[in-house]
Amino acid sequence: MEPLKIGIVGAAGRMGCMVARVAEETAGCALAGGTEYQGSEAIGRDLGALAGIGAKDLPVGDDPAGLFAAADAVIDFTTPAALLVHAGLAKETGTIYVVGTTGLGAEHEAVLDAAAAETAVMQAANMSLGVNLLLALVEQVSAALGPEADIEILEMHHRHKVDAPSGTALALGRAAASGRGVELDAVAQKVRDGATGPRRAGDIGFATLRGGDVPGEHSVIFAAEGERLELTHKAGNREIFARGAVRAALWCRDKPAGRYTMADVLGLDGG
């Protein structure tokens, strides 16, 4: 079988370079190229050299349409605004589209759904195996403990992260809410300041920390009378997210058009 040709949008970013390194060392994969936004200083530089894996004769370009046409799969850890363009290109070309971008809203979900009518789209707030196992555990524990346990979600990321709470924290909140049979929007408490009064029963609280170079830490705290249960995942580096994305691209190779998650990739939903 021919190697899966992987393209990378946002190729000069920290995650883009990490994806290039992981794809290069993963059996069954080959780099198809990478793009950056118009005007980026990375345009014209060699993708391999940027990623620290040696020159690959793959200059970084600014034409995502050409990249989608040339690649079997494109991995995207860029921005919600860029996703609107990239999802449209995936729909046009039928290219597998693996999305790790966070901070998505209804508009982004709609374009991903449209792309999924034509190709395999794998989107996850977090690509790591550990986090996806944590999501399953949180839903199970939330259901078992019931509303008597207060739920708080604490997350910390590096100083450069632009969205809060993190996409993973929100996914954990949705898992906790699902365990209780409620919608997260109805019970989420994302801001506390001043005289807030006593905690409202059934709320799922969020706390956000930013600083340093932390790749990502998430804890879900179940606080009941007389006891507290905490479930925590700590990412040591960004490579775990890149490995998950490349694994997802390979998994999608023979899959029909549709929306998929890391739970599907890892068989957590029986897939």
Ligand code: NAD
Contents of the next structure:
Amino acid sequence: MEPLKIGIVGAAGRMGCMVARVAEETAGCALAGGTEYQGSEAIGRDLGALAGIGAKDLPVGDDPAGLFAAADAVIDFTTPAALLVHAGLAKETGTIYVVGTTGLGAEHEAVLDAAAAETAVMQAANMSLGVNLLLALVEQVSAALGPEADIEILEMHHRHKVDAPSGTALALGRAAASGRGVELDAVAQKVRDGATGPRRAGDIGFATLRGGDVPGEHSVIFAAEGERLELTHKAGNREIFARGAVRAALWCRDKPAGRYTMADVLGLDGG
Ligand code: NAD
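Form predicted in complex with nicotinamide-adenine-dinucleotide structure, per the form predicted alone context:
Below is the entire complex, every chain and molecule, led by the chain shown above.
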């Protein structure tokens, strides 16, 4: 079989460089090229050199339409604003679209749904195996413990992260809410400051820590009278997310158009 040609939008980013490295060393994959935003100093620099894997004769461009046309699959770790453009191109070209970008709202979900009518779209706030197992465990534990246990979600990330709580923390919150049969939006307590009063029964609380180079740590704490259960995942490096994204791109190859999750890719939903 021909190798899957992988395009990388946000090629000079922390994740973009990691994806280039992983795609290069993964059997069945080939690099198709990469883009950055117009005016980025990375434009014209070699994708492989940026990623530290040696020159690949693939200069980083600023034409995502060309990249989507040339690639079989495009992996997106950029920004929500850039995703709006990229999702439109996935829809136009029918290119497999793997999205790791976080901080998404309703308008981003809508463009991803529109793209998914034409091609396979895999989106996950966290591409690691461990976190996707954690999501399933949290839903189970939340259902088993019931509303007597207060749920608090603690996350820590590196100092460069621009959204909070993290997409993974919110996904864990949705899993916990789903275990109780409620919507996260109705019970989420994302900020506490000053005279907050006592904790409201049924709330799911979030606490956000930022600092250093932490790739990502999440704990879901179930605090009941007399006992506390804590489920924690610690990412040791960013490679786990890049490996998940490349695995997802390969998995999407023979899939019909539609929205997919990392649980589908990993077979955690029996898919
Ligand atoms: P980063 O800032 O290092 O990289 C983002 C890159 O996108 C930058 O190089 C930036 O210049 C580029 N970019 C911005 N606009 C662009 C455009 N219009 N076209 C092309 N490139 C553009 O950030 P990062 O740490 O690599 O994270 C990127 C995103 O991925 C964040 O939303 C982060 O939360 C998310 N993330 C998700 C996972 C996951 O498993 N899903 C893991 C890590 C990070």
